[in-house]
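Take a look at this single chain in structure tokens; it is the form predicted alone.
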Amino acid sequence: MYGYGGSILRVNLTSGEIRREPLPQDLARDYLGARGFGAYLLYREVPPGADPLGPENRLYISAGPLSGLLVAGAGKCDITTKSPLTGGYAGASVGGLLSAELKYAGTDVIAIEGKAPRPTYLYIDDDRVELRDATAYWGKGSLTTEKALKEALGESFQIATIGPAGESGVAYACISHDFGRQAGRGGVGAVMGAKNLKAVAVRGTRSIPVAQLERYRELARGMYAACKAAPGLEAWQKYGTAGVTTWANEIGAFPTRNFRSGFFEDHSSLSGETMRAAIVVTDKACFGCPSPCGKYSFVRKYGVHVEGPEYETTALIGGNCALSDIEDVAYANHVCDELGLDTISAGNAVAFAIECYERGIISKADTGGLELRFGDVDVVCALLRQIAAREGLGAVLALGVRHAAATFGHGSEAFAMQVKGMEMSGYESRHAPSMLLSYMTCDVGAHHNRSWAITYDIARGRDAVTPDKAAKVIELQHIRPLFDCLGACRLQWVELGLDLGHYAPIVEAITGVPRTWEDLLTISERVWNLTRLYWFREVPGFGRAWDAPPPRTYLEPVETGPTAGKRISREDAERLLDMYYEQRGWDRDGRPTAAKLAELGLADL
């Protein structure tokens, strides 16, 4: 098949049996790749009421037709599993070289099954594929181990991780690569770790065929022509995602103490520019990119290197948990990447304790005689460490802030900033409906990534909530997932410019099946109702409720900055959802009608 590794690589780990299956035509044609065939086979392999961190779930990784071929930004890699985070679908974007790497070893996804008796890595070199044990790299962290395991086996072998979060079972401990490159949210770390599946290792030498050459090598130099000459370019190469930390201020959407504002007062000390002076040692990519956003850095404070912090970790660790100093920032974050932690929930959980001990309602003998604190790098160190080790009061944190609410009650429910039980990243969104909505109703749970609309608030009023706003969140989400099928990043779209026309020509030259911009988008509406269904059959009583913002976002108005005294009422936000899902073609209670199913050929479901 052309622009295809051509293969499923089936790994049981319980019986140790290792199989290729030819990747499946209609698959290619009708999910396209990656996050695309993750979810296709998630919902069809996996028993319904599987425990996530059962041997019966599955971890796919999957590449898309773009992977390891010279196309600007085709360095994703998806990852798909049942969530032990939320209970629903989970689906985690990581960039790097490993996707490349799984097309030249000709795999397109490996599914993983089972569990495996010891501690055990996943060894593939073309088509030597074996398990391998890993009983000396277990307890080590993410980046630790993957360093040793390139000392072991090759730098040209690309290394996929789990540090002791997953290896414990925190519910949002993340797989890593690259040495800070992380695919972060819905705990598919550990569901790795429940498989005793320390690492990946790939090394691949083959080509990927190509249906149209020289049409492909013409498009592709148009596609970094146009990169290059993008107006953005060089300060997206100089400060990457950390660029976003003045404007989210400047707009009031940083958010800051457990979101109780969108404006942090010490900014400035965390700004790009700052981070660009004070940490950073030289710019990182991931495949093909032409716009390197990763930002390699040296905290000199603590003597450590991190790539990092993105703009999240940034806003979760940072402003979430006020610390103003950006080498603590990237201390912290440094700890995330080798306890093996997403940042995103990790800063929500820690800012969320905290608010709960200034409250009352959790006490030193809860926290182990900590003093917890806003703006105390030492006590946000801490508590990682405790959730990476679910010891003491990190046990409860472990399971995420919509459990650890439920376990401390008094109110705490009100301020658990979660959706579906995931915690949200970092816009402060109670001035601005669209990205709120992006929010009640990604896919995965509260995350920007599906459909960041904060932008079209603000050019479009952010006191209005209206049906085009929830017309625009559904276009971003046929949009932006769209590059999770393809396997590649959509920033060179979002941060350069590059015009989305680019795509469906391409996609036809590497693969040879005609394609239209409509028919991608298609593809990518199918994925997302196909997500939806998978949340009805696997959560009991999914529906409209599960897409509820957290109760501060219409109880309280935000206390500080541009956006100060700003709240949305509950009945905007359910007037949103009304019209969120008349235009999706679904029920009143979000489910996919009979009718929006046999459009996109999910009528049997």
The other form holds:
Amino acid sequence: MYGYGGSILRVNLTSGEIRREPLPQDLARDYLGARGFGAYLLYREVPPGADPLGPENRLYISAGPLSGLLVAGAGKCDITTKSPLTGGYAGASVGGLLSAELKYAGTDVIAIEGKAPRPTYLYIDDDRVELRDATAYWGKGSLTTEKALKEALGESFQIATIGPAGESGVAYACISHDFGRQAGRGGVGAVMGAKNLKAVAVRGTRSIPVAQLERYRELARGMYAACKAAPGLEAWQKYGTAGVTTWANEIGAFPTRNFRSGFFEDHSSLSGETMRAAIVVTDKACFGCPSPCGKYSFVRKYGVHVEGPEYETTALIGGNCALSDIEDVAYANHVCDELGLDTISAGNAVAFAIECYERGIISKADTGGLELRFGDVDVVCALLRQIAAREGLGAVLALGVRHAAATFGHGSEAFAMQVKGMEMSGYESRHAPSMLLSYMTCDVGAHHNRSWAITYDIARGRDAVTPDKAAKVIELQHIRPLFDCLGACRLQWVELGLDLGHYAPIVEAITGVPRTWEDLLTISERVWNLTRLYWFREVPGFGRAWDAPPPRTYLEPVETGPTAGKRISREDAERLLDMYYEQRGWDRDGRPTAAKLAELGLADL
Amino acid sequence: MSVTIVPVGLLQPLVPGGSTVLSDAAGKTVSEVLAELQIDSDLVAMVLVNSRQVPKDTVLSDGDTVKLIPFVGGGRR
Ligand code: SF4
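What does the same protein look like in the form predicted together with the partner chain, given that the last one was the form predicted alone?
Below: every chain and molecule of the assembly, starting with the one above.
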């Protein structure tokens, strides 16, 4: 099959059975790849009501049709499972070299089920696939494990691994790859840990068949040339996503002290320029990337290396925990990476705990004598370690802020910054209705990557609550996750302005299947509706209430900075939802209508 | 006695000729210059003065080259 590795590799950890199935043609036709494959297989194969940390849950590691090919940024890999953090759909994307290697090993999807009787890692060397003993690696950090496996197997193996947080079942444990890239969100690492699966190591040596070789080469050259000629390349490459820290503060969107404010008074000490000058050693890229956004840093004060911090970590560990030294933020980032914690959820959990302490909702009796305060890197790192070990206060925080708020009570639900159980990523959105709607309706919880609409709010008026804002969110929710189906990075489009017109022709040249951009967007919409159906199936009573924003956004105005005094009303948030549901073809409870499902070929679900 | 303003990508059409040399910008902040050029400051993701990123309250000096980097695919239009 042109453009694909050609198989699903099925691994049953309980029985030890390993087998390959040919990739079904209609799966590729209707769901394209990566995120699409994961969403479909999760819906079809994991039994309704499965315990996310039980053996019946499955973990799908998937590449897309562009992965591993000569396409700008074609190194994204999707990891899909039922989330232990939210109880719903989890789809996490990770860059690096994993998806390319998978394709070279003739594999589009690794479907992992069951639970290994002992710590195990999955070894894939083309057709040689084995379950190997990982006892020696169990308990070790993600970075340490990756290095050890590379030393044992060879540099040409690509490794995905969990750290202690994944082993202990932290609900937002990540899966790590390439020394600092993470499938961060939704607790995919905890699912791996619950299966006693420490790591996956892959090497592939095959090529990927391409339908129209000459056309593909020409289109690929055009794509790279456009990226290299992009006038913004120099700036984006120099600073990566950390380049937006200054801007986020200037517009009052930088989460600060558990989202009490959108402006951090010490933000200049966390800026891209500060970071570049103080700690960055070199640039680091994913497979086939013409615009390396990764910044590999050395943190002198602590003597450690780290990839990053990228913007989200600077926002949630930096501003949100009020750390004002880039070296402290970078160190806490390193600690998260080694423990295998998602920095976004972890930063939220720590900030939430500190606010609870400041308000007297929890005390030293709960913290084991630790005095919690913002701006203290030792407090942050102590809590991160407790979370990963699920000890003391960490045992509560390890299950996410929704759970922590339910445990602590006393009104703390109002400032638990989450939607559907997932902690909010790095944009304070009380004065950005489309961004807030993006968080409310994102299909994994409060994450920005499905729709990043804050610039639309700025362009169209930040107070406006209008139907075009819902339309923009929907449009972005189809475009951006389409990249996750393709197995490619979206930043060449978002940052460099690479024209979206590049994509359909190259997909067509690679796969030989005629497709327009609109065809691709239809697939993306199909996947969006499928993940929505999954939520309805898995979460009892699921519906509109699950799309509500965190109460802080409508109860409390922003405290300081350019957006001080701003908040969105609950009524406006509900109006946004009404507009959004109507335009999506969903009913007032947010359920896809029969007509919409029929239109998308999902009538049988 | 001048400052060169180089808007990038989507910002280019906002400045006639694609870039401009301002003779009276030294001593003003980047924000003030953006306001004079009628560029929405909040849509400028990064400002580079002589290839280094600066905040928009930076005061410009004679001979500076100011590069304005926009967001592109984040849902602006
Ligand atoms: S822009 Fe960044 S995330 Fe995207 S492919 Fe390049 S290095 Fe990876």
